[in-house]
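Take a look at this single chain, the form predicted alone, given in structure tokens.
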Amino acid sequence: MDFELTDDQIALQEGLRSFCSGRFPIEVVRAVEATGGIDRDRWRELADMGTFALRLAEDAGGVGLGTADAVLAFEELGRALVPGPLVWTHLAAGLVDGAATGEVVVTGIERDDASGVIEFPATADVLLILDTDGAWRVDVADLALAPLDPPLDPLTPVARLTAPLPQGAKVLDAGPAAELRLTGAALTAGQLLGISTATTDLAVAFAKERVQFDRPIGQFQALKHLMADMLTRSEVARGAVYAAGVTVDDPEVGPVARAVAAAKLTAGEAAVENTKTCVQVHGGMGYTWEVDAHLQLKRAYVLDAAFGGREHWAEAMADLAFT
């Protein structure tokens, strides 16, 4: 397995960073609070990049790349902040007319999720439920919801369902839904991995730059252990989650959901471990509203969340590892 990125990836990940530097300064991620954790115009720019058909076949009008490819897209979009159903409207191309396009923003939910919560409700038109029979789709209009407030991460507003789901109208068989599952988790670990990585950058720099004693607080060695821990965890995470999006690719290599267990379970760490470091680092004003930490580390909450946790990918793993 070649864990070294092509010229066409390299390509791929700076053009999305900078599109995402110009199109998402953190201002404005910030601002889409008050729209509902979307803002429709950016969305369809978005679709513009191609992300939501990235994996698209080019005769059906998408981009016609990999999970491996897809899974460095979403690296950055992590790294960014980037709000909305990201995931969920990707894995819906194909399968909602206009996902692809950014006309329809898609949300999710699995069927047997006891919690009920449905993510940006006032701004997604489809919601996609995934089951062990397949997956559905169901138009948010239907949905008897009940906002709750505020929401863990104030860029992605919930609703709680107060009635159970309808059934839906299937779009997927039990074994591509299946699939479709285990790219949900590989995709949201490459947005785990770029909030890892941007949440060690974001206290490097604030060592660096911070004095006490007449010196940067980065020369003190508490402070260095804490933050190489930071770049050990992140660096681990990148090669289980390149690692996994191969593995979706061309499962020749080996056992798909022991690759995306490895892959959402060191990101999920390595994600919701340097956000709290990353408040630590920044001392008492790292819990302030204005310092970024306490987004990223609520956003690496949602996403450690999302298709399954960490116990249960825990759980996976002590399970698949002698298959």
The other form holds:
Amino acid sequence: MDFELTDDQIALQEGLRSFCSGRFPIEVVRAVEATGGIDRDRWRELADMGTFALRLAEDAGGVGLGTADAVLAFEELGRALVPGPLVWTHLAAGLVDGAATGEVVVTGIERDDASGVIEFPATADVLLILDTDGAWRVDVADLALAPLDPPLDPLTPVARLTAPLPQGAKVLDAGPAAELRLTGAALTAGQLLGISTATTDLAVAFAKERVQFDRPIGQFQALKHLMADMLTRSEVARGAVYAAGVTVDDPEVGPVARAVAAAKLTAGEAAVENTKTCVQVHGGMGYTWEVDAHLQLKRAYVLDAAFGGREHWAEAMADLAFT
Amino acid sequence: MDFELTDDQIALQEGLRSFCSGRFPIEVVRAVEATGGIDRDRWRELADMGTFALRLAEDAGGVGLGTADAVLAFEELGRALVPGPLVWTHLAAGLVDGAATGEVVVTGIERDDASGVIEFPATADVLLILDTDGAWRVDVADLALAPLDPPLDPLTPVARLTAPLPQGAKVLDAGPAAELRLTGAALTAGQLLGISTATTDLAVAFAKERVQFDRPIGQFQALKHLMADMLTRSEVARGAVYAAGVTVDDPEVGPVARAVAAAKLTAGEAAVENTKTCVQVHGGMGYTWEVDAHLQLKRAYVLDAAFGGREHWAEAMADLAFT
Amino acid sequence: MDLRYSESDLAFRAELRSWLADVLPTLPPKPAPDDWPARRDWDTGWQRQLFEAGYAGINWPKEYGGRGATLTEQLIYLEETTRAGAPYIGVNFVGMLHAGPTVMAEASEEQKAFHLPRILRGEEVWCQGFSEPGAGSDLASLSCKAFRDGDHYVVTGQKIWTSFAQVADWCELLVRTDASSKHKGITWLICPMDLPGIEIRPLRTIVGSSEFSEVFFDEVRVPVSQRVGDENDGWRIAMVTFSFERGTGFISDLVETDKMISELVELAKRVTRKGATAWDDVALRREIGQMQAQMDALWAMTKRNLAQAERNGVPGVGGSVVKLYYSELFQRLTDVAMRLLERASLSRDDVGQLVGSGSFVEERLRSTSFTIAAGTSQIQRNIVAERILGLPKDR
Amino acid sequence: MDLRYSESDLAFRAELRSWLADVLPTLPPKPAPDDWPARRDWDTGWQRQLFEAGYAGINWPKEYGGRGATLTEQLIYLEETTRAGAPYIGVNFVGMLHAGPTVMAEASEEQKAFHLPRILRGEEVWCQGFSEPGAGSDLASLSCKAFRDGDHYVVTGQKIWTSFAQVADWCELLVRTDASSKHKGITWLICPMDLPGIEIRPLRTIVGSSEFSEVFFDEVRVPVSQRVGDENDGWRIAMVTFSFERGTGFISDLVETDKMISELVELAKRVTRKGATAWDDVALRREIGQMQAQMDALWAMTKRNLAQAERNGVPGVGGSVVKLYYSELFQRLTDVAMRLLERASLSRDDVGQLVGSGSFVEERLRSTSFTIAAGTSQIQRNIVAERILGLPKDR
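Okay, that's the form predicted alone, but what's the structure of the form predicted in complex with the partner chain?
Expanding to the full complex; the earlier chain stays at the top.
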């Protein structure tokens, strides 16, 4: 047992981080509001970095890495607030032609999701549907959609289904589809973890700079303690998120669903609570569109609701651990 | 509308407070641990102050005041941690001979309380039972009891019923018994409010005195804010508790059960959270038997569980307000 | 302790309720959120209507056109208008709740006679020039400076978080007139917003709206006669403003919060999961029941504050307690809504049958400011700890 | 990242588990809680048994009688012993987890050779003389003073919160040797507890127990040879002790917390209300599910801390994070139990069929100390904010 990143994993993490800061600086991220949440050129660059093909076998044109590695990559994507249906397109790699290479953008939904909310309706090509029988694909162009404006997250446009979901073409059976769902939750937890860390960094940097009452506000114990709690939530969630990745790859080390439950729940908690705190630490500036704190907050809520919210996973954990 | 204490109410409050500090200083309170939770002489003094006969009509030998006044009195009894089945004996005044005068000590239980826990088993004379059909009396001497040691609160000794409760002799019909239950909850909320205020005072006094890092610890923002939250919880609960008293007396001003729900829930919250915080503010000293903080904490838990805990009242409030 | 409304209170409530029932359906449609001139017209039109019906400034003195009634009637007014869904105070906010009461307490007779009736009649719109980029929680460190030049103050500097600046006629403006003293070097001016040298740049908020602006002053000449109180006594006067804000200023927010709890229940009844409605979920019921209990308690406390203000004339620091408690309660409430909505929370528009879902999402975002604006929760806790509990000041 | 246990880890776990299964049923009955001599015998007897079986000091070097194994094996040891309900470390706590590791890191070869094997064999019991009535969170302000008199330090002063003082042979004692400096005027002594001038007064805790004492020193003569490290270098050495406490010192508490969650579920299944068990209540299930998720996350984080300690040799400040999180989780857990038990929470004895109810009540009281002892949560948050996040120090 050595639950620390390997040198390869550190290299992957650093590679993604430098890619994101180079190609997805916040101005680029903010600009996708005007283009339906996706910039096709940058999307292909994401594909070139292996974002979608990361876990695909090498002989299928993939990178051949595991979920533990993918979680690290998605942490970086989350940290940089990279927009788009990243997790769904990643899950679709190998199931939907062109997903792995970034030619086709795939969004997704659970068939029993009563909200009928579709993300990236104007820019995604394919909708992946998960249900208890398997995974299915539908062309987004074939869906009856009504606009929903404005979205919660300006970088995650949404629409609403106005007719029942078509059955779609089956791309996966029930068993592997269930695994796909858990993988999706684990990767989303990775993004949430990235946000929870980024927002802590943003709050701390601001608190060191901002002076009130003749001292940096980070010297006030009340704010200091808020930020200590941010770090605590992030670091605890990091344990669970990394463990979930490892467990998906190697179910012998523990029950996969339970590991994913712990990851999704604690990462959602860390991201939502930390982004709220970051806004608070910023005071009035946190309430502006100009400061990035609101983008982190909004994305945290979007991802917290994806692949099962905290209540879902709390109940699932109770069932998994005690029955 | 003038939701401030009248001069008579202020006089009542001050009278009780000075009585409690004179006759129930903490040494006297602590000493009842050795005598089963009650000192009969002091109990009669409580009766002489009108504690039990307060709401009894003057022609029945009572003081003829209302529940709004009784709530103020019980706040003071709570503040001073006066021990004994004060609420039950007060409720029994007029129903059980000798209760009003302090000759007979009355404890009580809800018939459907699965715990079967009886308070003051060795010292109370009569057990009052509340159920959906009314109120009933049983002699404590006739109960089959097994000891429970040690009690949560050293000043609230308990035992457990080892046989089903006898039916008892009916002393009240269903309707007035239901009112009695609400009054009991309101008076208990009064005690909880008193504790939440007393424990705030204790924490603040300590924080002004105790020096660490060359300054009074009350200057540290983290502790300051903990205590600000104590005051906030207490004052909000005070509104609800006083309103509950007024509403019991004058149901035209609002639904009684809802007013009691708000009072019992917020006062329980204030007392439990504040007493925990008081222990924390005291640091190591809060963990000792010598400092009174633990007695407040333990009593807060005892009273929070009496006449319906917070979950009970939260659910009741949802039903009362929204169905 | 008496919670009964008097006969005259009850009559007032009945009369107001019936007036609202008549008038509200006749209001013109609301203008677009960012059309500020139209919003000014709409909001001041409503203020004028209130004035004509005798409902403007319930507890303002009659001599300025107010109703001269009790705080209890003010409470009833806020309850009834909020519950009936009457228009929000809107652009009249600063005039009615901040600048007006301050002018009433501290300004000269001429200033009072000029401004107060106009505020009540909806003829004047005010904005607030207090906060600066460098002076937020530490407001007294403000640096927008003014020097005397004959009969004028010449003002240069920047303000921020100025609501309705685009359409305001007047600004309650705090300026630094003595750089050698912190609290005792501040002056309170009534600044006409049409003077040369004032530039307004709207700020975009977390919800994308533009009610706040940055306001830049470049050698703006404000007549000395526009000063309220003495030179360098502006901090004390500003504290009067805050005591109103922290006193009874939050009552309509409380009524709003109470209403939101009921609306959350309605929303929960519309959300289905696992073949039942979310309102059948006992955890949610307890959570909402707890919040309603806390809300009822807070409301009861407010009635106590009111009774104390009625007796002593001045609202106490109890307002900090109200603000701390309701702002966190409101945020919790909207967070419960976010969890309840699950992926239906992804839009600020109502999602299908879930009437109201969008407004809860919007309120979740908007309410992030509740623990920040008008004194952060951290500042409020300091106030409670130091002024009520007497704990030693930070050093 | 690898969460697989190695073959040798698995073998160690199997062997230990089987040994525990054999040995635990043969243990004599536990002595009464306040019979300290009997408890000393019992606890040191168990330590001796561990030693003889090769399980004392899993990660202590072999030269002192330890097993010289990895931190992973230490983790397995703590998991298996806690899960099997093996005796708590008891009076060996200070020796095994505080004084021992400090002696190992900082003491002379003679001191190490003398004490370490004896601690492992259960022949020495230690207590801690750090805190004073006036020096709690601000430990460095301690005033128990020692002056040199030839080959002795003469110690006069008072210590508090000294666990097991009644039966300890040695005390890790911090004394003030230079009043002119705060942190650099402290010396770390190994004080024999049988010296003349030492008086022990047990303190009664919130649960009525007497494991802590106040210890009074009246001109106690401690040989200079008993000093660890240099004179006035004791603060640095004490920090070494804390780094162990804040490093891997909480692992058994985590295992204990995890076990308590399962026991809470068992208890919930025994509590009936409204014709169902409390475990059928979805709110409780979610609450417990959430706590289990947090616990699993914390456990995973601990494995990361361990991997880092294994690589770098020294446990990091991550221990503050562990302590903050688990202590509040544990308190929350016991608070849930109190609500669940309703009036059955009125006793620290099990109420009828509710096996375990009493221990949850006791733990609720006992755990009030978790956010206080070994650095309050306030101090831990300062550490996290200043040392990990680099926020400026308070002034």
